[in-house]
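Just one chain is shown here, as structure tokens, and it is the form predicted on its own.
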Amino acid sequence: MSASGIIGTFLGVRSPGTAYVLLHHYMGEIDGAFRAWGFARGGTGAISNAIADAAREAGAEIRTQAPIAKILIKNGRASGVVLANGDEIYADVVSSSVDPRLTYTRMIEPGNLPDDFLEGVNRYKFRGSSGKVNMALDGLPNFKCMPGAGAHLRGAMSISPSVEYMEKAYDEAKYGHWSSHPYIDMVIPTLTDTSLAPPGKHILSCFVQYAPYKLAPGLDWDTEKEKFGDNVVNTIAEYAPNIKDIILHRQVVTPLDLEREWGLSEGNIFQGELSLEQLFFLRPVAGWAQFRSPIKNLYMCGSATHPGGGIMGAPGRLAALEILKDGGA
């Protein structure tokens, strides 16, 4: 329960506000089973592909690898976007699923937004705190506490021996260091979906905290990245000694990678911390929590809006209902 209260949040297990993060991860359900999590057949990207297929069937055109450089504003209204390659696309409604920092301070030219609104955007906290280490394995990890294959490998496996262990991991992060004894949440999706790897091979996906976006002076993620990955493997090896012998390939993803590759400011997986001062009617900015913006016909629909991040689609659905209510489609 303590671990579920810190996921994606730059807070320790004893910090005020983590109870909500716990509830956020427990509010969902699958087939009527609350708190349940599931694997998407074909990997998580299969969910995006299914949504895309449904959109195309309804007549949508989807462009990928087409970064947006600027949102076009005319007479106080959003009128389209300019792509990085210079193409201009005009529209009656613009809906942004990237975070407030990117949307309002990098994609909109100065002078189009009220000063008090921009102050709220600039106060919005990201503080990425987590990383990923993904491994392609030649077999299954063999845990000392429960040797051999079995049902215990099919769900989530957590290295979080005690509340004190996780609090000490946070202590290091507070001072700009990745945790030498991190909290690690692991899954082996290939045990439920064999399409993800060749026969006999497996994927081990590890979510790791803490990995602070802002490191101490003299440190940077480009040089710390592989050290961080080595430490995660060494930590797992304390519990599953055979892990080093079965690793075929390894991918280390730092908060800086999350920002560079996926556009998540400061590497926050929820597009902003799920802390009490930026939840519900305060997410992302007080007075602008119902998916609209100070610019007419410009909406927000991503994880930086209510109810926050997670693979649930709730922000997008709620934003779409508001757009329809305004006559935007």
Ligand SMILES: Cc1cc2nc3c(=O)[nH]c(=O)nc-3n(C[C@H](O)[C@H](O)[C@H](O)COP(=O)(O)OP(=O)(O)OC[C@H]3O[C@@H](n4cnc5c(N)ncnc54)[C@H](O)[C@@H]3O)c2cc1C
Second form
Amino acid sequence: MSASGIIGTFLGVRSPGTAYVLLHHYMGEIDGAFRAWGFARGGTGAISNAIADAAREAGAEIRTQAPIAKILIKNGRASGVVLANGDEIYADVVSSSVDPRLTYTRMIEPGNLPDDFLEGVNRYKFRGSSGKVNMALDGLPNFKCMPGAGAHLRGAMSISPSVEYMEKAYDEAKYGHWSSHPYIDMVIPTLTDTSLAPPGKHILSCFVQYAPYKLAPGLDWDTEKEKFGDNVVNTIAEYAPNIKDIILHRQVVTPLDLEREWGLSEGNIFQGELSLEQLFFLRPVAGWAQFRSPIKNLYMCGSATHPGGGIMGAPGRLAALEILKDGGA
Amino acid sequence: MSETRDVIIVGGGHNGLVAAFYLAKAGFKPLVLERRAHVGGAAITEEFHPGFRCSTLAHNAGPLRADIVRDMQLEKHGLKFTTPDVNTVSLTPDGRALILYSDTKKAAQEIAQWSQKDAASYSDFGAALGKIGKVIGEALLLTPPNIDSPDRGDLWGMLKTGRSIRRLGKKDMYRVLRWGPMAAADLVAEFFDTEPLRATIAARGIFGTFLGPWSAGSALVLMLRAAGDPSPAGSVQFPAGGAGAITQAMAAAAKQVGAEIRTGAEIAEIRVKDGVATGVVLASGEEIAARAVVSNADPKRTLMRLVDPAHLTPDFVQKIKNYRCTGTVAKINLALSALPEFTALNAKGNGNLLRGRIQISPEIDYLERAFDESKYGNFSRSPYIEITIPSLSDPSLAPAGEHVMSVYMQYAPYKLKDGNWDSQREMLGEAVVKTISQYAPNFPQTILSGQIITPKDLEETYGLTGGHIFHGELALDQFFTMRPLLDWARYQTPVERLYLCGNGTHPGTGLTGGSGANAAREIAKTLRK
Ligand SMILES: Cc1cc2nc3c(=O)[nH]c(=O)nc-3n(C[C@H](O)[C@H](O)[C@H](O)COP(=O)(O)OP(=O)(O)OC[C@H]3O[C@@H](n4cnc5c(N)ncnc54)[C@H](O)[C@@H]3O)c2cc1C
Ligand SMILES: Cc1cc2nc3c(=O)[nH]c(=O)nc-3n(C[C@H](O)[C@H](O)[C@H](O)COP(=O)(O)OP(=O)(O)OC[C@H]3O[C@@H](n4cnc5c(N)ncnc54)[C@H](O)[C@@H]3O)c2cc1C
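Switching forms now, from the form predicted on its own to the form predicted together with the named molecule, please provide the structure.
Let us now look at the entire complex, which starts with that chain.
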């Protein structure tokens, strides 16, 4: 159970403050089942698609492949955005669901923000600590401890044999090495949703900790990437020896990949560490936790705002309420 | 059975003595009963080798709260502090030394040799700590408020502190709130680039705790210690005669106002009848009845050993069991035939630089690695070390030309994974000597004799349960309104007329006298009602 307290956070199980991360993971309710990180048919992408449908139905418009290069600011007010292709779109309100580093240091021209606010943004800690390994399988893994294809495969399976195991995994990461004996959280979504893979084939999705974004001097993620992947497979093989024979394809996602391809600064899965000094009224920057920013009509609505990361939608909803309170513009 | 005494104080540690003083001043007739042959608890000076005396445990005060020093007229009772010019010498493995002078300007000049930027930040950091420390210091004076039904005094105290916090201005106010739960390593990195400087300051946040510099909450410990002492690395003050001189002066002050003190009087049991404390039973079998009992022993010892748990609710017993109280500090006292020659200091003239604190805390990760070992039940092979050589300031502590060295070592976990402290004691000593000799090669040849005090010894000989030097971990969840336990932070225990006054109560930040003085105020108020 203590595994929940470290997910996505650069803390060991004994580190104080992990109780919040633990609580945080238990906060969500799915279909009334407390502490259910339920599976969505079609993967978590389906959740986003369903939310998108609901938003459209309520009158929102959504454009994809529309990367934003800059947020326009006029007389201290956000007035719209410039897309990467140069298109300008004007708006009364701009609300950013990306993290504060991207929002305030990449999308806003220097000179528009007070120094001490920027100091807070620069101080905001990301320090991603996890990676993912996704595998296409030609069958189901056979776990030594529970042989056969039982119901246990349908839930979340984790390799976290002891508190000491996890603490040691963390120790390596503190000094810039991925854990040689990592904590692994595995799910086989194809057992609940057969549409995700051809008949008889499966997907094994592994969340792996720790994989520190910042590696020790002399190491870099591009060279470590496949070694990291091999180690995950080897670790699983200790528990499910047939795994190596059934892998058809493997995708390794490092914290650096999360940053480069998914726009998550330093690969933090929650858009910033869920440590006490950046939670509640301190998230993301002390004094600016009310979803507002020093720039009028510019709001924050992503995981870098209270109450933080996870697929639960709370920051988005709370931000919308604040925006409406301000009169919507 | 003799006559009923007024107030019995279990234990003559510095907090027990401070409480005795203030209770006597308030018109009570306290009787202090100390199990050891002399008072002082963790603040004592003893001869450990013929002709060599040393602060057996704590070698530096918290520092003492100024109002307590004044009220008790400790100087009149013989206490004299010296503050060395050099505050801290922090050694690095490449043979350098970062020298922090007590004077901030001089310290900044020295830091400039490492980094100009850090030299500038040093006074900023000191100023911020000073401002914030002052506000926290005010909270340390308070009796923690009753959360469920605060009384007028509580509200007034909170209001005052709230106002002081707001008066800090937005920037420092957010600092107080943000820093508390942080890792000390992150906090110092916001100010400094130089590794030994970072680590030397962060070490204040791990001292005496089961935390590494990367542990969340270590910044809180740093801030708490800064409350009485805003000097970035912590000041050094040596009482002539060692730490025992502090408690000897306190005992004299308490006696002068009417307190009575008996040593060699170990209490075996605190008597409770119908939920009310009625007196004590000594190990000798002697019984002494009292109107009230105040315990200077730690909360676990008091409430799990001296009081029969039958008098407590199972819920309370469970909570006190979970009170975190296992120590990580060992103490080594050495008699030296000559001063050790530290390689880094040779060119600069060794002697004067050794008068302050000498620290082995060269980098954050060094400290963190030392901590890592203790998590798995091993003592650190490359430990965090804090050395003082008090005979430099007070030559009477050692024969002419010879010296005493007092060494804190961390981490030495109370619970070892393999073996026990009796079998590991010598190995611990060797690890410390080996570590120091990497910085001072002649060191082993100067050692005449040594005393190695493990966490087990702290418990068995000095009465610190779990070997915890602060009577319980200083942490967010065991602080202020939660020290020692939520609902029981006002020096009162669930047993009526039984109170706590030791370091396991608010503020509990070490050798300051704060807990004893706060407790006495609260106890006098309730006993008068
Ligand atoms: C490997 C991994 C495993 C996880 N596991 C879980 C889990 O099991 N359960 C759980 O609850 N949470 C989990 N999380 C966390 C959760 O997915 C996130 O906290 C959550 O999805 C964040 O939602 P968001 O809307 O705040 O931000 P994001 O999902 O980060 O959304 C930000 C969006 O902004 C877009 N964007 C970025 N820059 C621009 C730009 N310049 N212009 C236009 N668009 C831009 C991005 O493409 C992205 O779509 C996991 C995360 C990861 C990475
Ligand atoms: C090695 C070491 C280094 C330290 N370094 C520092 C430092 O640098 N700075 C700092 O501020 N603090 C330091 N401290 C901590 C500080 O010394 C203590 O927190 C403080 O002295 C505790 O005072 P006290 O009066 O609350 O308790 P104690 O000093 O523990 O006194 C309790 C007394 O009660 C007595 N007692 C216990 N049980 C019984 C019984 N059944 N009957 C009769 N008597 C009993 C004990 O013998 C003892 O005398 C250090 C402590 C140690 C051990």
